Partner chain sequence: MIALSHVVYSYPKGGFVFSCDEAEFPAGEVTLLTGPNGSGKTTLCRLLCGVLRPDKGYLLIDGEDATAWPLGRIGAHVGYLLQEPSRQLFRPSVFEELTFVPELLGRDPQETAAKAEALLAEFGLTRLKDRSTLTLSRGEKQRLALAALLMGGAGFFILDEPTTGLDTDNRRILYDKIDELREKGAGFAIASHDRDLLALSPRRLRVTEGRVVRED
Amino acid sequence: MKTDPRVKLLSLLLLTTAALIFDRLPWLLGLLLASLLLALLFGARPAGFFRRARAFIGLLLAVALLQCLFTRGGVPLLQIGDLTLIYKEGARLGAAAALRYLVIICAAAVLAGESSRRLVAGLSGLGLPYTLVFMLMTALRFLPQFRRSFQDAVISAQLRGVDLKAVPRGKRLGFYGSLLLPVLSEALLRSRELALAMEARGFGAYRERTAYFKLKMQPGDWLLAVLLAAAFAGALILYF
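Structure of the chain above on its own, please, the form predicted on its own.
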């Protein structure tokens, strides 16, 4: 579904806000289903989305387990002798935390497939300073490059005969730390080249900056934005 990126940003804001407000499991489960439907509606590919979501399963389980173990109160659910490991309130809070994180992941997938050019135009259309928008988009673009450079450094060391599985854990951390220096040096060189290119194009010379590509909200976009805001307001009224 081709939608203005500002509508997607609005849905992202509403979903994450609702995830922070809602605390009851049925409401969080319904919010998860709504965020998943919106992500698929706005163009997230199911295969790619579920493949990326699998990377967070370990984190979700760890958060839920910590909530279960360290929250005391309510009816005991799991006991070993006289020791109570899990209480009902801890299990509820653990499930709520896991659902909350899943909602945030699905909400972030709303922007999947959106081009950086449209996002920049959308953020600029919201009245944000173009310097702030440029810094945000540059940071989002540098993170995957930084990760790719670190992976290349690890592969280069492995091609030189370094067997990471045979290295003890303590020394392995030191090895990874030694790889950070060339990766950071490469990132600094790229940022220097980017700064020179920006200066050559007169970036920051004027308070306002013109753009050839501009977005315009269509009637369908306004209708969808109003429906999202109305659904959010209605959900808050019913919840409280």
Second form
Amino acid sequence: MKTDPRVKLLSLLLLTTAALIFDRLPWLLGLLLASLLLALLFGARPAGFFRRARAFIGLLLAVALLQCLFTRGGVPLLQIGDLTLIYKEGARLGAAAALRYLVIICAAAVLAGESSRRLVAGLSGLGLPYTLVFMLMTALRFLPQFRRSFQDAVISAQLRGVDLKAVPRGKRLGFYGSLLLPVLSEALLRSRELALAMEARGFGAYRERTAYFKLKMQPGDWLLAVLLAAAFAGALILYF
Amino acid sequence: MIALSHVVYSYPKGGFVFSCDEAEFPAGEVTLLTGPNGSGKTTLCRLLCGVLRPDKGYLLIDGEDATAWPLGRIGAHVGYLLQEPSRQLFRPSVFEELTFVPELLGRDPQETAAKAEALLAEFGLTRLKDRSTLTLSRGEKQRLALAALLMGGAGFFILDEPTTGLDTDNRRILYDKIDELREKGAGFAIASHDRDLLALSPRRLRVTEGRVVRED
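Same protein, different condition: the form predicted on its own was shown, now please give the form predicted in complex with the partner chain.
Complete assembly follows, chain above in first position.
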């Protein structure tokens, strides 16, 4: 039996909250382990999960490096002549920042095996207005299309003779900013079309909504939710 | 002229395999790419302009092996007009759209402005010079995108379903413009189901289940 999506949302909330609160490396490592276990328990496929996580390695390393370089003071770890590049505290904070992001990425994987229909039912069941839930799910559904639209913009700019490496550094930011224009115009156009289509199909015609598909928390879901909340509370007490 | 030689391309996540033994697209001619939906016309277009790189075989531009050229270098010879022109307009106004790339590349501003003015006149867009690109009609956007490709210096154009969503008048304007540019020596490869385009050229390549067959 599948776990109720509300329990998964709860675990996502608790894991990300803990990731923002915890600052010590052993705790963040423990949290990472917990996120991985929960993601696998909730149906994330390990191969797909690790393939997607690989895409974030560059970002994680960049975050760690920036934190390392810009935290000054304390015991020097790496020096070139008189210049100290990395301090011990910087390295610790860099590792903590990278781990924190990794926990958040892993925590998002708890929803990996979930269908949008069950998520909509779950969020509505938590009391969120249906219009808001619908907007959120629609936005998520359109993300890959916006990504494709941006890729098309990059390709067509290059096919107008722009060699990205030849663009002066000072102009590069403005160049990428310009590429957002077609993405934004497409987003506006699509949202207008979608709103018209939804209205034409009677969206929001009645104040009360009925739902064909409703979720019901099972005893196992309640037990898991209580265990997660207790573990979170226990961890906070131990941490502080 | 651009050409494909012994090209094989397979999509990483799908089973679709595209292959083409030899296909030439001469300058000064319009080559129509026909075939049912999903047959591989867009794949062929994307291989011709370097957006997709063949697993085997070569893309040749004016006799040179361009298979590994960066897109920016291919773009100086080959322009690609997307099915949805809005996706290739980047600047708020029509005039800025034309001057965008030359300015980025540090070209002479006066020469750039003169060339942009000439292209606006040639494409019937002068009265829209200061208009927002967002408020143009589909036909106007398409003409502007084509003019922008000419601004970059391309001499060969790949058009993917260019008449989709155009009314009769705008189709006629596009046909005339293609014919005019062809007479000046530009080459075209046009993927389309539009039978009226057949009048522009007897050269046809049919794409069926990922294979290219010459029809004329």
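The shown structure was predicted, so the numbers you read here are calculated from the model rather than taken from an experiment. Basically, rigid core = biggest C-alpha set you can superpose within 1.5 Å across the two forms. Residue numbers count along the first chain shown, from 1.
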* Which of 143, 189, 73, 112 lies at the hinge where one rigid part of the chain turns against the other between these two forms? -> 143
